[in-house]
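The chain below stands alone, shown as structure tokens; this is the form predicted alone.
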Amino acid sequence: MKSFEAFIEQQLAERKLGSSYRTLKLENSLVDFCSNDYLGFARSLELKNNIDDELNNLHLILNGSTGSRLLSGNLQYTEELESEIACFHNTPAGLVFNSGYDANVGLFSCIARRGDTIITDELIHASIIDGARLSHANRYTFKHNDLESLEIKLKQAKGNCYVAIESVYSMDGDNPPLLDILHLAEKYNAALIVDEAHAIGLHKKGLINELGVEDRIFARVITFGKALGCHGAIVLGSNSLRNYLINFARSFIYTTAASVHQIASIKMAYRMLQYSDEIIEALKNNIELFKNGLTQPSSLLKSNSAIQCLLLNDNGRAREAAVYLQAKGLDVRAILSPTVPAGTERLRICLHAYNTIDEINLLTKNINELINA
């Protein structure tokens, strides 16, 4: 056992030496500029009360789901929710997964087979990378949002080809040239898969619905743990895709189903989302207030989303900047390599509908002092 422990300690020591050692942090009383709770649903008393009322009216006395959905864990209530969400996003069908990670790993690991091709943006979610690896398909990445790079990879594709992008990128906060990418995918007879995890909320139903191209997208992944304030995800697509995932997605087949409480939470969050125009407008206003408050806005990565990033290009500098802001009462976190490529370490600032004008002014004041120091 000593050799195994020595290996573990060596790996951890290397992480510490490179200033990339990760630790868990407990909740705090700092002003939230780090969570993905963009609309404040996770902390909403109204949503909590709606969930409690829904559960009381259901009369389903189940703490857990009792098994996988293919055994004892499937409920009519869950299937009705899937249909409701699919209708909300104007698509034929959907299948709920226990998390966004489960959804991406399940989808990408089974949809492409040996001899097929998966092409992903180089900044795609880690869960998509992991799912693609499990598929045994040919895998290519293209330069971030680079159409020429994508077309080169499309020309090399074999078998069934799937192109994967995010509608809002989780670490840069920017949008892809989605319509141009869709056109290229169609030109080469490739299926486009879009992860909308960070688009829901700012774009009420997601960017795909906003652009009106739902019927041209092979699959969408919508997660519930960001702006919806819950947990889980749904893969949207055709009825055939839903049936395929039920039969072949291992992260769906071989796991205990989500609890009734989780399904009820998702249902009530979607009901709340339907009437959230004022909250979404508040989020948009806060994004503009933040950007306009910086004396050097060019120091930020280009983004119109709730995710705003200040590049510091070094793990140590990013950590120090985060500690500085936290000491001022602002919960801003550093994103370090290897989570992002070396040389792109940053402060990742998440803005929310519930952040006050005073809080955002305090944030921009201290960032300006950091930049100008």
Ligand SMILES: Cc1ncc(COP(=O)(O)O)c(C=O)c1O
Contents of the next structure:
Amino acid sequence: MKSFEAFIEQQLAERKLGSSYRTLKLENSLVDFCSNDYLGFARSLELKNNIDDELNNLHLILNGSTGSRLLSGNLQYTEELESEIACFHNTPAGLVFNSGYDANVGLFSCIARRGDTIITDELIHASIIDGARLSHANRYTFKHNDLESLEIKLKQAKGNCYVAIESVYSMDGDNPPLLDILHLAEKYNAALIVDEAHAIGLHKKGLINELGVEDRIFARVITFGKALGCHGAIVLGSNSLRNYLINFARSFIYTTAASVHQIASIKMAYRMLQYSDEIIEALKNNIELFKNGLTQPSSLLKSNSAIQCLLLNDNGRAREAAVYLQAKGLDVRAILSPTVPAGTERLRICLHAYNTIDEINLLTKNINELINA
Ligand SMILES: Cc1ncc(COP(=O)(O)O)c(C=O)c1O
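Write the structure block of the form predicted together with the ligand for the protein whose form predicted alone appears above.
The complete assembly is shown below, putting the previous chain first.
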């Protein structure tokens, strides 16, 4: 065997040994307790029809965008949507990226330079870690949601300093002490960047809008692939930040722009979000129903969001628990290391507005049996 083939085989064998070998699964007919489609937009026939109507009314025959935004791929339609979304979130400007991963990699890789500092919560999303790595800036992590640990790192920071957090953590579902972190960042003249990927929906416009601190946040990343049910992301901030990203964010510059279909989907999803108070209420009720149905709620990580996690602390145990629940008709997935730190492997249960009471009762009944077995 050629040495590079042997290398691949050996790496895969190690993954299998550690029960962390990843495989792709096809769609199934189990009850959805794992997708990020918190409000049901991705499966909404109404949204699909609205997108179809919007595209028909546009009379624009353009299947692909034909190029990068800086060449042939920019549309007035996209720029109008960016302004509309920025306005919705009470921010001066926004720039659409093809995905949340692209948005974070683009933003973090260019905003800090050699000699600057990026400080991230230890549980920050991989896309921010990757972007920060590409920046060549000094990188520090602070203990999850820990102000003392953050302050120690702020004291060590050199150059321009950026602090990155999520407003709802993707793998734990909890919120940071956002106002305290903001206050601390301001004390050390650091810019705060907040990834709102999992806050949009449950917190309608996101936590920053809910707290009314929009004008104190340097940049926000909003992704469209979760509660908004489509795909893509926007970086919100000042007009100068938008211009800077157009000039320096390589994941924005060197890629084909999103298609009209993608932009129309985002536009219609935002329209729908504006009138979704009842759906959001249904999601909140389902989260409560789930938590109240557990005989040992303390076995969950502390979270008020749609993401609820049952720690099993081992890849094998987490995988077995997921298989057990799947055999009962419930699509619950295990999150294994290295996606989460070793020893914190878990079931990540996502609640949705469209889960029925019977489905949630079936889930809690089976989790209770699992815990007490
Ligand atoms: C916190 C966070 N940021 C960014 C992303 C990336 O977003 P996208 O899926 O649109 O690439 C994700 C998705 O996994 C996420 O959970």
